[in-house]
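As a starting point, one isolated chain is supplied in structure tokens, in the form predicted on its own.
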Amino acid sequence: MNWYAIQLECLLAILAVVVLLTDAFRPVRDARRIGLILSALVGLTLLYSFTMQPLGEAVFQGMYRLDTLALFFKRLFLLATAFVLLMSAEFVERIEAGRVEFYVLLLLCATGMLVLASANDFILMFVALELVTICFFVLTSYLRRQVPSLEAGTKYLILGALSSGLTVYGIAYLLGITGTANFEKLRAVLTEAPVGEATGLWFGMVLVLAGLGFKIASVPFQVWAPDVYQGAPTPVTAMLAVGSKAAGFVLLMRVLMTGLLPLEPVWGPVVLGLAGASLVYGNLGALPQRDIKRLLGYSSIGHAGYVLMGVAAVNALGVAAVLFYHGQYAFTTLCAFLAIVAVTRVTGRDDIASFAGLHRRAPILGLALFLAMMSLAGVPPLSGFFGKFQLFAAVIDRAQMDARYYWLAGIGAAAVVVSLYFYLNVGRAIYMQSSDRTDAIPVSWPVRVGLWICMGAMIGLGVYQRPLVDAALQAARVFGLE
């Protein structure tokens, strides 16, 4: 049973080791082909994951759970990894050395994320979190001859080390007071003690929340996001935007809604405040941006605020909304970055002005990037609209018992209106501005396939949401919320 639970992690880890050893004994000449093969293999692993069934009991002494929530996020991480490897195959020619090692680090990073989806214990959580973080330390600064990449890596290293220190100190504090690192046992201990007598746990709880807040790029732990998004290699930025953020949120939900649920009167208002602050900061900060990756960095902060709305609601509808939002957000964001990789491969620039007249130079890239921006903005009938609709519905439902949530819904609605400006600004460059260059941008068939899959998902999940909604509702039941 234990091996059954970790087979996806083992498959990715073995694949990473095989690729690394193969390159060591027989150096790979065509790194692009290796990337495409790895993307296809991870895609097959994703398809295989749908044959797996959740386990009713925790394994490895209660540290690891293969429940519906874990399977939902494992599939999300495999999807993100397959697309990021596809982007890397298109991007790899810009890497001077260590091209195969770049793929290996992405696979190891994904392996850590798969473990995080099932973590049911602070110790396992921290070990897996460090595997992911250390891989990102290297990946963000992989373009060693480019100052922005080195700057991104340095900032992520310093702030990531700080967040890891806060997390492990908070874990030690909680472990010392309660005597357990297991989320379910922690909940039992806190349930037996009145919340008023648990004030000594607040300090440890705040430190853990601060560490996880760094992973999801929420205010006030967001300062790294714009610079790292801008300076890191584009496939790494995509992995941060989709994989790292989702990993942070699945941990946040497991910690808050399993281990620390009895302290909800304490952390609930804190999460509510963080959601509102992230919405305001992310969307206002994106307004003056002229670099598309930096714009998406601020956008990521704003979207962390939207997702925190569902977490703050602390109800089954909110958790399901968070899961649905992550599912559709993955397709939307991956579509945007896949188009960006294809364009910058030719132009070598990330500023929004370089996308002027894109609909003439590469119609499929222009359409894909425009649809991605509109979905991020929440324009119907794209999937982003329904994702935001679910989050607002969860907050309004909670507002029936706590009027403060009406304020959060109001801030979220205002943020949606503000975001239309900078997302439409990208669309204006694509369709309404002319470019000095009129040469066509070549688009390889793997990129075309990836773009059509993402665009189909954005439109399909906006028109017919039932499959993903049902999967989200089923996964949300693991917390037993109403």
The other form holds:
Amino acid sequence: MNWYAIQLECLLAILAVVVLLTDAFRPVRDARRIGLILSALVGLTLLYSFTMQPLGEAVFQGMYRLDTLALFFKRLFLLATAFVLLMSAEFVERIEAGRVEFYVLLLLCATGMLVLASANDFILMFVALELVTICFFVLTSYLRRQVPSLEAGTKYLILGALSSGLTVYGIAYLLGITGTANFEKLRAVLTEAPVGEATGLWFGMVLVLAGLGFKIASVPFQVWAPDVYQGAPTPVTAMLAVGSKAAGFVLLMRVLMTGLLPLEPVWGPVVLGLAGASLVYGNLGALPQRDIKRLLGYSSIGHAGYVLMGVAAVNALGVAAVLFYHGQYAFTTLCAFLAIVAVTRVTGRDDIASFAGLHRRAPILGLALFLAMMSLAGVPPLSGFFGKFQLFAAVIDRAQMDARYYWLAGIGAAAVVVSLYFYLNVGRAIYMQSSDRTDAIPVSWPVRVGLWICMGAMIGLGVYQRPLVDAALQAARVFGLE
Amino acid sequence: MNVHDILFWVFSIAMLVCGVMVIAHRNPVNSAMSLVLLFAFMAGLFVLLEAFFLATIQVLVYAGAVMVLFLFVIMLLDIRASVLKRLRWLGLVGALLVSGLLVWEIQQVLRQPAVESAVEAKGLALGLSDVVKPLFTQYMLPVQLTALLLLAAMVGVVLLSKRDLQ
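Just the form predicted on its own so far, so send over the form predicted together with its partner chain.
And the full complex, kicking off with our chain again.
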């Protein structure tokens, strides 16, 4: 066994089991403190992960890769988990039963995501994907006395089960036709054999794409996103928005750009279409929304569209742009949700109107939420601007050879303009509308620290992008694209 | 016609009869028991295909564990014999359409020249050790991960179905 490769996953899994057993034998009184400790421990794991070096070749019979791309996403997931645990510590008092188990499920979910970042084989991918999905089934319906949470859980359960079914059906087709589940071997088989005739191959590919499309909430597999984002407990929504989406994208890139790269002429236009449709649907759908979590649900569909632009470009620049975008999107989205958790803890409401006059009641929360919205909209000098800039650059680069990509860039540009409206709408509520309630909203010191880190990263990555861009370019080399 | 062929027809016809009985019985318990029989005959078909491990699993897991679960649920929910409903035309047309499509698909598949499948190509036998050994060697990591998956599922089920919160 290669312990070195899976040490981060092992750490998280052990942490989860230890917490579960501790609670079973000596029930935890102060769940908030446990959450903060766990958040700090995961943060330490994140720091530790920077000492790890990538391994040259795949381990576990070629199923598992610890390359720069895997490490990049593992760090992203650890970052997201640390912040989500911090949010959960603030949120946990609203959970009636199973407070400690909430953390345990989050940790197990994170373990699955870390494995997904390295999956190089359909079998391992499917098991890890199921681990993540099953944790989310439970987590989304965690507040089972509240109807919205139950509704979210049911919708996610049914559509999630459907997408798992589609994925495994597609995998069966690919496995049956090519005889291998390994991404690299699959690529070798497809490069050798004449692939044009095998209809079953296309069928399998489309089914796998559908399953992954569900994970990243891209059109036409997006229907669940707004309802689930709105109904799920806020920390879970954050984990869905940052972790689950990034996990879907790393898999999508590994499947398409390693395993199915020889079929690029077939899936290229499909991804192009999905990107355009997600951009239009997400950004237009967000316009009339009054609930901030629902708004972020639609915005998440739109962002899936932006990131798919980078995937559709199929060049090194595009992959690097996808990675950079995910890096900055994590900080931005976590910042937004952290602020939302802190506000709703006092107000108990999610609608945008309840954020009116926030800058008076809690200046730091108002500023953090405002900056996050501006970064999501892509306003310079925040990191979101540079993320979008890179994605557009990659698409324009590709468009030199294929004029259809100009259309995609055009749709993307229009989407950015449209999105300004609804993001600024939140900003307007925070700074320009007044509320009859003026009592201060208390912000605990861990939340303050978290918010400062996120805001620092948003502004820092907007002004000085070099470190993350370098890391993204290095990780993008894994695919050997031009 | 040798014994092999005769057994194939016996098992197949018995399966069809059981299948009809599953949907024809009004009492859900009887339907479930018919399904058990169906699974048993299906195991017979697997034996004829020399997939002995699959046959065993079919009996142990499907006819055994899964069906017991079905019966438990039926008895727990105390489902009475259902009232015979009037036939809906739309449903009938839909069913005929789907069945027709399926028959057409099967016909298309049978018309194709026999393709050497991936399983045959590798000379893979479906014995016990062929199935189990890879689980402990090649697929060790996914199997371990499945353990975590089951843990998560178990914790989740307990939490979501517990009657009183605290």
